[in-house]
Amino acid sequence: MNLIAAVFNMKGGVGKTTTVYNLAAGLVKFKQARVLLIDIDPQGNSAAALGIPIWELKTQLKDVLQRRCSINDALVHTESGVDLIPSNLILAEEEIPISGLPGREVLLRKAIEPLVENYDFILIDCPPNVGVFSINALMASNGVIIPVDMSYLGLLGIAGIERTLNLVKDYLDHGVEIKGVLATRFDRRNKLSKEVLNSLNKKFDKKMLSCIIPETVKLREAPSHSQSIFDYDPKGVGAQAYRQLVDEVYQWL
């Protein structure tokens, strides 16, 4: 049994692009899991992180759902150990067409198909919206993980994620399930990220990742360098707090 986990909230700026290309490192660096990330964010901070020029991707993303090419045509091997599934903005430029394909909520779905039973896990870098690749992202997952910040709005934004995902399960018959509620961007000595956590705890119970982590200037560095937190700062608290994130996601197989 795989994981396929979207990486999702409507709000930007929660880390959900330093979450999966860290997990997806993670996996790999410290368990030897087959991971592919598959960045259907049109900015594609993801495939950057991990060291891919986005500027000269002959195929990507786009051209996957538009059935232009096949999966494999747009899979890339970064030194990391990951595999990716590229995208740029030129994927933002394309979602008209896309939302006009028959299938248009499957199409990720359908098109990762050749390669699921490939990897133990495949991380999915959602947009910071719900548009036409959010849901194919929902739709092609088996569960969810949520990065919330802690802030007023992150917490206000809750509601929002339960409404879209029960309309994913009731209008398009996929019940996908929160796999975990991840706290980002934490401050000890802020008096609001403790009254966020503790709200967060109190609604999410169990399903609260019980790493924390924490509002660190080496986590926002590391992409300029092109590695994971790992490498850019194995013992700094951004790595020790990803690391334990990678040990409880990899409880999930």
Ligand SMILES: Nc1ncnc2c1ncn2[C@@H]1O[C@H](COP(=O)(O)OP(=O)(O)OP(=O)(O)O)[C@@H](O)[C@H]1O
Given for the second form:
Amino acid sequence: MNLIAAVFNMKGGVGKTTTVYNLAAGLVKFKQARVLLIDIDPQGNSAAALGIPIWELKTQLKDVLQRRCSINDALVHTESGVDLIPSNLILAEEEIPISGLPGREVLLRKAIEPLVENYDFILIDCPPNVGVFSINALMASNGVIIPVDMSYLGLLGIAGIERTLNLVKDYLDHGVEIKGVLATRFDRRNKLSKEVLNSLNKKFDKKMLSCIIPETVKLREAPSHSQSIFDYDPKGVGAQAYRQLVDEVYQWL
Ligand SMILES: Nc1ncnc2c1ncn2[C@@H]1O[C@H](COP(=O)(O)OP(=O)(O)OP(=O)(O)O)[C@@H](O)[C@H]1O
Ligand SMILES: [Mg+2]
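After the form predicted on its own, can we look at the form predicted together with the named molecule?
Everything in the complex follows now, all chains and molecules, and the chain you saw is the first one.
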């Protein structure tokens, strides 16, 4: 079975987008996998990082969710080889009308049905909240990848993530497996990074991904060049860590 994974954490700035677009690009580059990235965050960051001019979109995810176009009409083939359903801020402007549609929690799941068999991996970049878009991402997914930054508040946010997954299971009858918890923004000079990592290892045990994403300016710079870390700084520590993530995620197939 293919993997449909939401990259989810309600906390902002933990590295969801950095993870999703580099993972998608790496799965294509190193594994020749067929990958679709769905940007359900109105910030449009993963689309932008893949070099898509997000203010010039003729069709985008919100049109698909509102059933104004087919998913194929919104599909973009990016230079990286990753296929993309992009978004921009107009998705946020349409949040209230979309929330009023019948079957509002499963709009994305229904919309991607015609495409699911075309891909090995469908990765969904979630916004930093638990609104209708994150719920749609979880309802469309069979697994979730949780990036957690190495901060006290990052650790504190775990309970909220678990609560959301339980709500989706109990009230919407959809179990989403935690496929992996990813330590991000790790600074080895920093005691707190090590303490947070220890706590995560204790809590999640085998669910912890063995790669650790370091804090490095190259990961911050790569999107401004519309490049994945594998093209922008192929020998750096960021590329090495995300390459390891590609290997680990590919094994889930
Ligand atoms: N490992 C890292 N090293 C250095 N900078 C990073 C790293 N990961 C992410 N960043 C930077 O931190 C910022 C937030 O990262 P990112 O956008 O990936 O987080 P996010 O969880 O998607 O945020 P949001 O919740 O707003 O969608 C970005 O400027 C990004 O370039
Ligand atoms: Mg993001």
